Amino acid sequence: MNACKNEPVSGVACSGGIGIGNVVLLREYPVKKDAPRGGDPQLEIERLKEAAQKYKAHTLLLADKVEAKLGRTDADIIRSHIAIAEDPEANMLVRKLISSGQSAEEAVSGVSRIYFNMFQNSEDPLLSQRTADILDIRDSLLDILTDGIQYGQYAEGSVLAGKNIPPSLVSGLLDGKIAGIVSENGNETSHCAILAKALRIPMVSGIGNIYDVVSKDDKIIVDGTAGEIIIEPDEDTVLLYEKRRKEYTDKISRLREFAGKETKTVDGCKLSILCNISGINDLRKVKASDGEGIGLFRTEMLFMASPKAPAEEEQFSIYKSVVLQMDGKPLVIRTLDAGGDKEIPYLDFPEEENPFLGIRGIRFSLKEQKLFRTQLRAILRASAYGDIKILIPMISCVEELVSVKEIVKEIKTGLDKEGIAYKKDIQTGCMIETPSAALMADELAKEADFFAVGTNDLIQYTMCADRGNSSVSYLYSAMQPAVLRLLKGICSAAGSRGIGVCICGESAANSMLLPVYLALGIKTLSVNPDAVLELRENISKWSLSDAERKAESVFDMSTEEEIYAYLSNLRVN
């Protein structure tokens, strides 16, 4: 049964833009294929070998096409499927099933089901996302074995829709015929979403019961920016979204003009727009967006993606690779910020009634110093290869930062004795994300080389409002007077000691707050890569004098409503 026609259906925004086209339904998992009864085991193994060779050849060819269009990082998403398909343990299980009398098709399906269930039940979000890869590999092999191979030939204006969108279907995305993608499963970090963003194809996931919502050949609008789809829109709705699509493409074209330009105000004041990343795979987005460095490398993802704590050599290799790819641009590495909503199963976290106010961030690192020292040593070693800075999360008092500096000093002494190179004057920064740190900013500025304001947590802790709780969302705002007054004090303390301040929470990209940041003397903003060019454009419209004059009265206002109304009506002269 279809959803209501001409009514928006909400999902998850995975890739921005607006697409209008007709639905092409993809096969529903699990695919039911006629699996012949097993015959001669040796013949079945030979059939499987031949299918695996064809699959590998096609996948390598596809990866080469992706690399030619998008680059190596995206192509490696496709190539990674070969490593999964060639996994020795999985292949041993397949051969055992064939030897027991199953056909190649039955054995491939059976082993795929084992791995699918294992990944699907994993609490690790990165592993759970691999279910789409397992199904993709399985169905490609079954297509070859049953001579039903289909590698995605689509009509102009097709919108792909299905429970999962396998990355191998990217072959059909490269020719520009796909208008949009809609899926039941997946999110903005899935492999398909990464490729869709790279190709600027609108994508929405999280559409429940998708085969009840859409039907083959339905006309559909995919709003990848808002995370909505509209089934069988009427003529007026189509015209409205065609207008929005043009506005979006015009905006993208306009913003591209700011790629490669300096970030500066009308009166020539230079700023830096850095990027927030969670891993090495995000570097493509940083480069594509013309980010001027990395202001926040969230290293907890390295720990969450591993079954055990990554060793020093593994971390060193990753940090070194990232900083070398930055070509001299700054890389700020935040040490492990675990705890709260970022649980890592193999780490020994205590049971706490309120983990957000418990052992998290630097508190955990100082408690588990072996883990902390391993990470700091890897960061220091990597600093020999580029402009790396260390950032310490969740600082609540001066003593914590002093303890960290002592540990860094001890590790430096050890590296000196071993003759291992590192950046001697590496900077250690302090994250200001607790009210206590904000109030003690004048003392922390004596110990820190720079400040990074984590506005997400600073707002949450200052207002005592869980950012994920819709019931108190009216309190969770960067325009709350208490938050802005704390920010003013932080900047004043940093200025008196001559250290820089970077805003690295989500509000860093808020154009309404830009004149406030300029008036406070903030010269560095760290945002998601997608926000870089628009932020650069907004900065180019302001002068410092204009920002200072217009933002001055904000700090005297007593309500969020008053501040929001004032800033939303503010215009650049």
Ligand code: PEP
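In this text, all values refer to a predicted model and were calculated from it rather than measured experimentally. Just so we're on the same page, rigid core means the largest C-alpha set that superposes within 1.5 Å between forms. Numbering follows the first chain given and starts at 1. What changes on going to the form predicted together with phosphoenolpyruvate:
For the two-part rigid motion between these two forms, Y154 is not grouped with V398, each C-alpha going to the part with the better superposition fit. Annotation: rigid-body hinge motion between these two forms, rotation of the minor part against the major part equal to 21 degrees.
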Contents of the next structure:
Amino acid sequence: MNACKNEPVSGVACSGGIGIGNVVLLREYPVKKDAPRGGDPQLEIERLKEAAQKYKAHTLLLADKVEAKLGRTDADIIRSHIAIAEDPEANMLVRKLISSGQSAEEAVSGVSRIYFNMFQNSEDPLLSQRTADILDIRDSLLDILTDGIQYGQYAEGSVLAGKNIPPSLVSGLLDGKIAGIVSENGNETSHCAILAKALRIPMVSGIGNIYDVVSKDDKIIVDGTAGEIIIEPDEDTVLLYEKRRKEYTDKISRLREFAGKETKTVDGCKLSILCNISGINDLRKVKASDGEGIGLFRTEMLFMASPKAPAEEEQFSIYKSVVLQMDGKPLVIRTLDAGGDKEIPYLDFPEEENPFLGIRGIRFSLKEQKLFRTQLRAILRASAYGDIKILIPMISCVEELVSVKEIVKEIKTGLDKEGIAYKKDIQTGCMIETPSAALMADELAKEADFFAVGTNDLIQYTMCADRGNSSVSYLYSAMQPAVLRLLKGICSAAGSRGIGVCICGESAANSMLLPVYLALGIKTLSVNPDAVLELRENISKWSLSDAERKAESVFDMSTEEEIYAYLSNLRVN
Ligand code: PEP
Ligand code: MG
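Next up, can you give the form predicted together with phosphoenolpyruvate of this protein, since the form predicted alone came first?
Next comes the full complex, and the chain you just saw is listed first.
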């Protein structure tokens, strides 16, 4: 029995949408009783061999089905399990345990436990998330060894709930019967979540003590967009969520029509919608949402996720892998933007009263040049493999950009001497996110190959309103006339020098501001991957001439209230 009937229980949003159904509880780890000890080792090894062959055949079949429905990348997740199951070291260990008198089941369980613990304790978040894969493989092998049925038949509208949901189980759910998934472990980047997203099954993870919270056959609502579940909802709640589910599915199918299409206005003006990412894991989202490239790779997340600064080789292989996966589409790599609210414990930051106004972004990189040069070398080397551009954060005066260019030049000379390839004409862009950079845009445009407007910071520094402080959030708006006037100046300076402007702050996806961006001649917007298709739809509704005619007047308005009221009326037209 659960204590929270009809009350939302918060978890982690893993796969969007709303599912309503009845709970099917999945087995809790450890799921199988190990077979009794003392079999004939030769016989046990034969049983294991046979089970491993069946497992491989079944998994390959499953992967083919997934590939037919979802494509290669998702199928490869399933295929990767075969490689793990065939790992020679693990197999040697299993055989050793069998030779010492254990049954095949015991040996599989024992070795899985060793790998599970090793992965769980790993400092690498990617490895620690792979624990679910280990459990998945173990359970499949044990199922086969004990003649169990892993890929169960579920009734229409079932919501799977369990501590860990194995990815192979999710990939077996191609018949569309599953209404949702709820788990205790896992997050948005776990394989189960990735597959759930691809199959459009709403999923919420992070529900602590799941076996106390949900019970078998409970009616349940899974709101995978909000990251909430509601157990035993009353009739009104069900009606409300049925309505929301319909709205969500209508919107998704409407937006899917925009995947694979060009981004252009009614009168044929083409734009590019790029994506903001923080790491290689986000690429899946970029591809799923049909992003046209990466407009902002926030590399500080690589530094934050690591116990020490990632070495040149490590960074190089990440940047190279990302650009290769972009298949010729642009990749804008922003150099480390540490400082402010982005603390990196192992870096040597001074104690500061106002870290947002202190050693942040390029100020830190120019101070700690060894780190900066390592990163630039890694970026330059990776640029031999695709369309990479360098982006410099927190520029507040021309001298900073000039110094950066000098350093880039020196590194290029070094690479030339070593005969290492890089993109000779690589572009260096400048973030415009401080008022001083905006005011000096005409001078910066002489040095920069492109501008990326970071409205998140530009608003905070222009309005002197901390972006994270809710008590001044009334001032923090991209529709403040001061911010829009700066934006106009930036675009006009860039226009006179013929360099491109991309907006990469959150306001890039703001549909009310879209006519303003169009009127200012902005052709590139970089947004969260989830926002791509909606933005493409919005762009398709506007004509450039209409936007120019209608948006021009906002630059003469004197208050945010006036601009907001005006633009919200334009939106409904
Ligand atoms: C910005 O300031 O708008 C921006 C894109 O950078 P960040 O949010 O990483 O500071
Ligand atoms: Mg910024």
